[in-house]
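Okay, so here's just one chain, in structure tokens, the form predicted alone.
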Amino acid sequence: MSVFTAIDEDRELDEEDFTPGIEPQATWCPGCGDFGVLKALKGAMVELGRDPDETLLVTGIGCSGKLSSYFESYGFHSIHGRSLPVARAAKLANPGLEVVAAGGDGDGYGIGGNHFVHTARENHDMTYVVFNNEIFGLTKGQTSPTSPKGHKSKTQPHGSAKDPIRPLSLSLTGGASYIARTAAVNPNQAQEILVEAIEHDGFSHVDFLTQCPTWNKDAKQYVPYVDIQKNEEYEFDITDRREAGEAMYEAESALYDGTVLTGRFYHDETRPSYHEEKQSVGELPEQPLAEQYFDPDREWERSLELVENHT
């Protein structure tokens, strides 16, 4: 729990309890599925009895950077790609937050791709939820790292001749130790993995398809979608790395030609998390910075004998 809480520990919460006081009026579009992220995000955080105050989301920029305007908490709208560093510092910072990044597969994937990896391999605290739609929807529908091969708009009018990226493959390369993927469409598995990712110590990655209806009417609509962990034709044991990373590479295959894999990949309680590693070999206080006691008369004290000893 942590020492910032304001809120009223009896209190029964609800979704309206992460709804802001004053509600911008959404600008996604209608049908987006950006709107079934936010409600999912809700319900878990109902779910698992997180207070708004004990919660930050960072976003990056595109339609999914909008997230922090519609949900109640600390939020930080931070620049293209840039999500998972502010995210990072947060949580050092302040271990008691609830830390949550959320951007789009061109922000997370493409600009912040650098980010995302290296977050993985240090196996910071925190849930990272990407908007996957296949395209840069809030610039109008370019390429983007997901979009498929063949894949035609007005930067890529002849169609891409690249191969897209497999988010879930590089996040478990990347060293993740909680990795999935839902969709927009399929709300009570949706907050199910999230209520999981969000519980889990350690770098959870969530993949989150999400259908635009503005800019990408050609993508598949992510319908039907199966649920790996109800169909027993793919049955695996999702604590095993080849075994996930066998189920990961299908999935990712698949996706383009129509069938829809979703569920829980890859799940690791054992690995500790980098704040955990850091302070067994005491490179991180015990106190964290956020709790420790700012003395403004000392701050001026330590200022004028820098001044003094430097001049």
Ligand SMILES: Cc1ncc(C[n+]2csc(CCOP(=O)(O)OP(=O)(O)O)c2C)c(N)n1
Contents of the next structure:
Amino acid sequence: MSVFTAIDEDRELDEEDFTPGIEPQATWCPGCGDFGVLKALKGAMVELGRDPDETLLVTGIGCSGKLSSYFESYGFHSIHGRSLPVARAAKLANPGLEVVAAGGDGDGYGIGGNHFVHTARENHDMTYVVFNNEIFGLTKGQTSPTSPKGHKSKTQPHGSAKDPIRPLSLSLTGGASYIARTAAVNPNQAQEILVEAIEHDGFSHVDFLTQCPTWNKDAKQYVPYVDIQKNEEYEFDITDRREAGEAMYEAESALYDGTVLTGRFYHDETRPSYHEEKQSVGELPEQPLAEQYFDPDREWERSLELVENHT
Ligand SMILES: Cc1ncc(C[n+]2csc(CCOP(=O)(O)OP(=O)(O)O)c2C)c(N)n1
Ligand code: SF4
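Now show me the form predicted together with this ligand; what you just gave was the form predicted alone.
Expanding to the full complex; the earlier chain stays at the top.
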């Protein structure tokens, strides 16, 4: 529970509570998959009964990065590829916050790839949502780390010579304790997965397939998709690292051949989070940083002082 809670706890929340009172509420292109992520995230928060003022959404740069402006909660629109270090710092300072980080495939698997692997390795308790549209959207459709081999764009006019990154396998190798893939075209599954990911105590990685009708019209592989949990052919033990790895390998190989396997791939509920580990060896204070300087009687006074000192 955050020390900053201001909302009546008995009140029932709905999606409007996570909708900021600004116009326009989103400037993504018509048909953009990013709308699906926003909708699923709002739905998940309502289902979980999380208050906007107990939640922090940190984003990187890109069309996906705009999510923190379109979602009502504490928000931090950070720099390209750096949402995870910001999110980690905030979570350590105030573990009562529900922290969600988000960004594009270029943001998360390209420029922020190193942070991705190490945040997974340390198992920070947060949810990381990567909008995977297989291109750089905001900068007009250049080849990204998840673009298929041979993908032609202004940056790779003769086609990409590189195999795309395997984000699920990378995440597992890194050490993430919850890994799933979902798609904007499947809002029910997306919401279910986000609920599970947010509830999980540890690093949850959700690779969210999103369509970009403006710059990536060729990406048809999002449909039809298969939910591996609902298809006996793909049965495996989600808690077994080796079996999960094999399922991911299959999913990541099939994606570019047109079979989209979505669902939960790995769930380890036994591994302690970074925060728990550090606290158990006495490396983190009992009282989090955010609470050490919190004085409810002086909150507004201090805010005013801050504003006055910076104007
Ligand atoms: C350090 C840095 N390098 C490059 C850019 C330019 N830039 C802005 S958005 C973007 C691409 C974003 O693509 P992606 O992360 O895939 O997100 P999308 O827009 O597709 O959601 C780039 C390269 C930047 N803002 N900062
Ligand atoms: S450019 Fe693509 S990713 Fe960006 S808002 Fe438009 S459709 Fe969405």
